[in-house]
Structures are given as structure tokens and as C-alpha cells.
Ligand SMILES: Nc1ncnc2c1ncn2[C@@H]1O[C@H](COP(=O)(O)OP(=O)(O)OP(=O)(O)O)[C@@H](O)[C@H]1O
Amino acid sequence: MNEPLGLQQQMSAAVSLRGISKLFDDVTAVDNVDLDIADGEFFALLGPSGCGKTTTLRMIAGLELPSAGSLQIFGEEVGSLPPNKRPVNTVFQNYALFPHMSVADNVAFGLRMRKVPKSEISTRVQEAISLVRMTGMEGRRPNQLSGGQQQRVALARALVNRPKVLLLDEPLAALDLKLRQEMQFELKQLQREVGITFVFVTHDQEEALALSDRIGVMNDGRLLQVGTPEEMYDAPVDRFVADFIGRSNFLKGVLESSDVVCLSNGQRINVPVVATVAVGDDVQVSLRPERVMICQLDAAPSGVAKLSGVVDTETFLGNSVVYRVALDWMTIEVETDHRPDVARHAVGEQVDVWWRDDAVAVVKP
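Please provide the structure of this chain alone, in the form predicted on its own.
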């Protein structure tokens, strides 16, 4: 799905791609991508390794040139311009800090290359270091810093050049989970403070959901869907998007009418009105584990969709419990809150799993 959305139409585009493709020999890495990224937006390109997201980012940066299409930044065609002629800066996964330079010298490097006056360099370096909360560490070398501190220095070095667009290529991937979560919060706060466009490449779905104003999901070089985190999670366009963003159960069936699916076990269930699939087509019903309820056999409320089965496994995750329930024709995953008032279910117990009509999304197989 490559069409501009309402947000794109309402706000000026910082980055605009039209028919952008990139071929390496006979391999198509990026395939005819159309995309507008709004001024001041935090936009994430999300997808598995090899999907084309990093190549797309590198074309925006000028590190790769498009094989076809138009690439504009704030209305100026930049597709053939070198990186130093574009109003962008890039933060890489490995930070690319100079090990023999201090924090201050690393941050100042780009300004010195551009022959900015020394007095201005000093002021701008201090502003950038303060912005990323590294004041007092100006004299340290990279090997004296933690991973999170090195990340901040890399951000300061990019921001000191006052780019109109900041490009981030999986910048948190090398950090451990807790530090990565802390840096996610700081990165979002930083983007709000500086107010410029961030284009963020990641394969981490939770990271994309937590940080972004909008997400674009890519696979096999194609842009499959663009939308807010809520839109991508609640209304995925196909099974790939539904499966890549979060976990989901997929119930096979046929669309019998615009709001009824006949499952492969013969059971009919109500679904939200479907406009993207033709009646009679094979579909899959996406059902998020946390939207499925589990209860004792024959204890489900009347009037809801339900299936009966046996608890196959129980996994305790701290704040939640995940059950795998074996049905006659498939296994379904259920996630419940772990609270004193939520009943637990034992392996081997017969149970009902049930959900309300609006808990599902119908997707293309």
C-alpha cells in the first residue's frame, strides 16, 4: 500500500519518494516505493533483514543512488546529490565514533570539516552535548563511555550540524534490553525537543510501536502498509503485517458476506465489515492473544464467538500468563493478565476461548 495518508496530505513533506527503486546487478532491493514523511514526524521503516529498509534510508542519505524514481527533501530533488549536499545526517548502528578523539572533538568533527568559525563551533558543540545530557564528559574518549553514552555522542555529532532530517539506522540494536528501552524514551524526548524529522530504521516491532508517529512496513523491497502504530496493529492489510507487528493467531476461513467468515472447522463468526477482500475469497482472521478470553468449559458469555479445547502449555511471564490451547483443528495462543483476581488454568484442563466481534481483523492470506 503506497498511497499518501491523511497526515501526509495535511502536513508538508520533509521527505518524498516517488517510484523509488534500487537494483544491485539483477537483484531488486527496493521496488517502486511511494512515500511521504511529514515535517517534524518520527517515522519508522520496519521489516526483516533484507527487506529494503536500510537501502531506502541510504538512498535518502545519498549513500546509495536510486536506479529509478524521484527523491525530494523539502521539495528539492536530491536523488543525484552527494551526501554532503543534502540537509540530512545519519546515525549508524555502530556509532562510528573516532576512538582517539574526545567527546567534544567527535561532536565538533563535522563542523571543522565544513570550516565553521572556531567560536561558533565551541558554542554549537556545547549546545549539542547539553541536548543529549552529556555535559561534564566532553574530555572523555569513546572507550571510557557506556554504550548508551556512545549513542548520545553519535546523536550529538549528527545534531550539531543542524540537519533538517535525521536518519537513524538501527541505532539501538547493540544495546542490552533495559538500556535500549531507556534510550527509546530519551530518543523520543529528544525528537520532540529538536522538532526535526526523524527517519528510523529497525527490525524491532516493539521499538517501532513505542517510538513512531507512523510506521512503514517493508518486505521483499516493497512498502506493504503505512499507518500509525494503532492502525498497523489493529488493521493490518495482510498476514505478513499482522504477523510481523505483534503476535497473532490466524484462523483460516472464507468470507461469506462483508461481516461473516466461515472458519475452516465450519463455524461462522461475525467480523468487522471487510471492504478489502471480495466475498467468497479465502481469508485469515487475525486474533491477537491478549484479545482472547479463556474460561472454564461452557462458561463463556452467550452471544460471543467461542471455541473449545484443552490447555496444552502454560507459560508464566511475570505480568502475564500465556496459554496454548489445542483445538481439534489448530492451536490457539491466549495471553491473560497475571493478577490475583484472574483465574489460572492447568495443563490438560478443558476450556473455552472466546472473543468479541471487534477483537479480530480479517486479512489476506
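Just so we're clear, the structure is a prediction, and the values are computed from it rather than from any experiment. Numbering follows the first chain given and starts at 1. Rigid core here is just the name for the largest C-alpha set that superposes within 1.5 Å across the two forms. Compared with the form predicted together with the named molecule:
- In the core-superposed comparison between the two forms, residue 251 has its Cα shifted by less than 2 Å.
- Core-superposed comparison between the two forms: the CA of residue 176 exceeds or equals a 2 Å shift.
- If you fit the rigid core between the two forms, you'll see the Cα of residue 229 move by less than 2 angstroms.
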Given for the second form:
Amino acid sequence: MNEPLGLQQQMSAAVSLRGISKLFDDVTAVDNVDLDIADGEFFALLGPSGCGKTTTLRMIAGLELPSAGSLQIFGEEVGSLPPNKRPVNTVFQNYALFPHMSVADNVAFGLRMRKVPKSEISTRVQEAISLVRMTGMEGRRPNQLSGGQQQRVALARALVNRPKVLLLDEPLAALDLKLRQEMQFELKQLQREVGITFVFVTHDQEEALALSDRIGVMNDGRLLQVGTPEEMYDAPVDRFVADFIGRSNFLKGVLESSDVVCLSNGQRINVPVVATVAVGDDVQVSLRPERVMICQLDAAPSGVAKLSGVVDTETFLGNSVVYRVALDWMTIEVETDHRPDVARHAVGEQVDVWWRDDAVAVVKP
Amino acid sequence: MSVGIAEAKRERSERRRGFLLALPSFAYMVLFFAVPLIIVLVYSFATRTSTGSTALSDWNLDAYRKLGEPIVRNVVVRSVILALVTTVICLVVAYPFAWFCAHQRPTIRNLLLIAVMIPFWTNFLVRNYAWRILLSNGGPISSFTEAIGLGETNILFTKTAVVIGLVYAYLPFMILPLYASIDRLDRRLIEAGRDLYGSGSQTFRRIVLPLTMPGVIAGSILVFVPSMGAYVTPELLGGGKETLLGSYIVTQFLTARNWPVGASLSFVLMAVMLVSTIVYFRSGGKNL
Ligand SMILES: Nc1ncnc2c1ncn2[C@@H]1O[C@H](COP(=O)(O)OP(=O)(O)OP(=O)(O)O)[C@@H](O)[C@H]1O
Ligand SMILES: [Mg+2]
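Instead of the form predicted on its own shown above, give the structure for the form predicted together with the named molecule, please.
Below is the whole assembly, all chains and molecules, this chain first.
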């Protein structure tokens, strides 16, 4: 199942990175990254500040040259092509609109540079401007626009060129929460409409989960894992990924066989079959707070993994309640729905926490 | 209501404080710029007596009529061409240098900018004499070109020598404003231009140049204006062979003793420069 998919992706890869590294003096900004982004895909590159997302994007755009590795766009090696010779366009983090040009001139820039006939330019510019719902503002200068409007112009300026790949570097980071959510929705809609491959850089995991077909998580210049939002959430392979996407409890242990982990308190639990770690290695078991159940002492169903402890704190969050349950060797966070039919537990109460075997993921520590 | 009054009061007191702070420079400008300018203006309407003195009576426009004569016109044209050539050469030399400076690490950048200003530590006259020695027949430059087989260079007392001297003298006035505007240029705009299929030269013409135009124009004004009225350099390096505006005015005052003509020419020169500068700042100031 995995093999043919990989093969198919390789054949229609819009962007393909092989062993790409980038060194600045003695800083390794990007470290040996292998990545295939499929044609028409909405791909998010997610990671904390300074992990090398922007640098990766800039290498695809041609604004930075890789120190090592090979970079292909639709099968063509572009490693040393200048940015103007690549079929990609970028929406920059702070938009980088040309302050001395009107909205229309900003949008027309790329077409003018490529010497597209004048009549075609004006219709395409109009189209792009109406696509981002900026009709009527063609004559304005960027400093006469709000942040959201500037963002749209930046998008139109890139899309008007019909690039094969659109690179977006945290395009929504400068917007306030409400506008950001609105623009997220629009961006996703737009991507479906135009069918262009989007490579989207963000450090906001919710944004990545909500928008993308696939996510790649980076840390310290390395690409740790690539997968669909569900795969990343349900089956992280690395503690960093599990921690970065959503919240999680981490139980230390050793992988005893491919589906049994011996926790550090000596208890054995069953886990989904693990292929990414060798038997006998130290691992951590990632346990999402909302997948752990809490009940009165000894009320857990039989045949499930369970631990006993004392409720340490209880936090009411409106739609949910979060308990911190102290075990004698660690503390576990449990999140329950807040509904009339779900029992509440008081601080100091003796409880059991339990989970189904398939609720956990085994990750590299 | 009372809030409005308090606000108006504060605004007034702030305006008064601003005025007081500006007063010294204001007084300076009146005393050393406006007053002399008015004196020049008054003299330009005066009459030259037959003995060569100036009579402050019989106000007339004779001096201005004289400016239309071919001699004066030739002097003006020659000076304008020379000043233009100087300005263009300064621009072409200074732009890459300013660009280079703006893209260095802070320490190197400061060293380079200090180096630009070092010549100002030496007297202007001395520097002109230094060039006279450098350019003289059999001088260092001539010996050098001879040594490498290009033959002697005899450029002292030519227009070339004057241009060299003027470019040397006014180059810093071009570099500094250019540096300031290039330094202010957001480099991501260049990247955006390249990303949007602009070649290096297209990006320069469509983005870099328009956005650094304030520096180009400010530098050009700062070089063009003093080059127009230059006196010392044309005298020392040009040997006074061709009369330029500066020396023509000096001649009117000292040799020909025709103060009204000297005054009218000075005044027109100043007025043209002032008006064009104001026009520029009024129109171009909006761009950035
Ligand atoms: N031009 C440069 N010179 C030197 N170091 C650089 C340069 N650009 C980036 N770096 C370094 O490379 C690393 C990765 O930077 P990058 O900008 O790719 O991070 P990022 O993931 O985009 O972070 P952020 O979310 O803060 O934008 C950082 O440690 C950064 O300091
Ligand atoms: Mg970044």
C-alpha cells in the first residue's frame, strides 16, 4: 500500500527535494531534507520559530541556493536557476508589496516582466483582483490598504501569473484572529478553485491541520514527519511531533515487542504495532488527554490499560473539563466533555484513568 | 467642552515650544541668508557709475537685460554642461559604492563612510593644489601613464581636469543621500521583483531606482548646485581658460567692477536653484 503511493507521488511531484541542506556560516538552517509535494496539493510546512521553514521555502523559490542536494520542480532540476526563471511565485510574510505602485500595477508586475500582451494583462489583472475580492481598489497604494487587503493583493499578485507552485510564508501571521480565520477559509477555497499546488509555511498547528492535505513538521532544520493531518495527530512518530501538534501525555517505557511497551513503573501495555522503533529501544507512549478516560476507582472496564491516582487539579474550560491526575510516578492530563451525563470528579478523589489500546502512539523520545 | 479647551490650549503651548526651539536656526537663516540675499537683490537694480562705483539710485533693469547677451549666455551654457557632466559622473560612481556600503556589516560600513568624509578634514584649497600637482605635466599621473606606455597625459588646465576636481570635491554629497535611501530600501522588495520574473536589470529599473529616487535627486541637487557656481576648482585646475559662471561673477565684482550685473546674475542663479529644489520637494516628497 505504501510503496505504490510513494511511486505515484514521485511521478507527479510538483516539488521534489532530495538531501537538501543549507548552511549559513556555521548554522545548519536546513539539514538533509527529503520531500515530495504532489501536484495540486495543499502542503503545510509546520515548525517552531527558527526551524528552517522560511529557508526551505526560499530555496524552492530560488532566493537562496542549497548548500547540498537536488531540487526539482515538475521533474526539472532547478537547483541553480535564478528566481525569475522558476515557475513558482511567493507570497511573502510581510507581503512585500511595491509601495510606489498602485494595486493594479503591483498585480500586473509579473505579467509585464514576462512581456505578456497589454490587452491580456488588463483582463488577467482584473480577473485576479476580483478573485481576491478587491475590485474597486485598483488605484490605491499599498499604504492605503488594511492588513487583510494587502494580503489579498499579495495573493493576487502571485496568482495572476498562474504559477505551477505557490509558496506562502506565514501569509496570515500578521492578521488578527478573526480575520485570520476568515482568510484561512478563503485561502482553502481559492486553492480548490485554482488547483495550484500550495506550499504553506506556518508555525500555527491549528492552521496547518485545518488547511492542508498533508503536513510536514520540521525542527532544528530536520524534517521529522510528513503525513495527512489525521496521521500526524493520531500516529506521530516523534515526541516532538506529538507535542507540537495538539497536546499529549508522554509515558516513558521500553518497547518489548512490536506491540508491547513496558512502562517505567513496570506495567506492560499493548500498543498499535510499531515499525519506526527497534524492539528493545527506549520509547515514549503518547496519550492524548481527550483519549484518556477517567472514572471512580476500580470502575474501569476490564481488559484495558489503566492507572490509578488522585485528582490534583480540575480546570473548567466551558466545553470540557481538564483534570490533572497525580500517579505516584508521573502526572497525567485528562480532558472530558462537559455534559450533564458525564460525571465530575473532585480534587483529592481517588480515580482510575484508562484508555483503549489503539488510543496511544509510540514515539521516539 | 472643557476637554476641547484644554486640548486647544495644549496644542497652542506645544506650537509655541516648537517655535522657540526653531528660533536660533530661524534667526541664523534670516541673518546670513535672507539679509544678504536682499542686499544682492537691491544691488542688482542699482546703476554702475562711469568711475566703476555703484550708485544706489536710478533703479533700473539694465543688469538683467545684460544677462540676455550672448557672452553671458555662453558662460551659463558652458557651466550647465560642466555641472551636468559632473553630476552624472558622480551619480554613476556613487551609486554602486553606496549600494556596496549599504550591504556591508555595520563596522565595515562605518569605516567606508568615514573614509568618504576624510577629505573634508583637509582644506579645500589645499586639496585643489594637490590635484594640480597630481595632474601636472610630468606629475605622478603623467609619469604613471608614460611608464605603462600610454604616453604623457596633459590634462591640467583642461575641462577634464575641472571635472575631475569637481567630481572629487562633491562626490561625498552624492554618496551620503544615496546611501541613506538605499539603506532604507526594503530588500524583500527586490526579492519580490525577482520572484515575479524580473531580471536583475528589470528589477533595478522598476523597483530599486524608483524607490531610491529621493536619494538620487537629493544627491544630484547637492552636486549640481555647487558645481554650477564653482570658482576655486575651475580657476586652479582649469587655469581660468574658459570662463564659467563662478569666475564670471567674481570678475564682475572685482575686475569689471560692475556690481549690478554680478548681483543680478547671482540672484538669478540662486532663484533658479531655489525654485527647482522647492518644486522637487513639493512633488517628489510625496512618494516616500
Ligand atoms: N541569511 C541568514 N544568515 C544566517 N543565518 C540565517 C539566515 N537566514 C536564516 N538563518 C538561520 O537559519 C535558521 C532557520 O531560519 P528560518 O528563517 O528558515 O526559520 P523559520 O523556520 O522560518 O523561523 P520563523 O518561524 O521564525 O520565521 C535560523 O537559525 C536562522 O537564524
Ligand atoms: Mg520564517
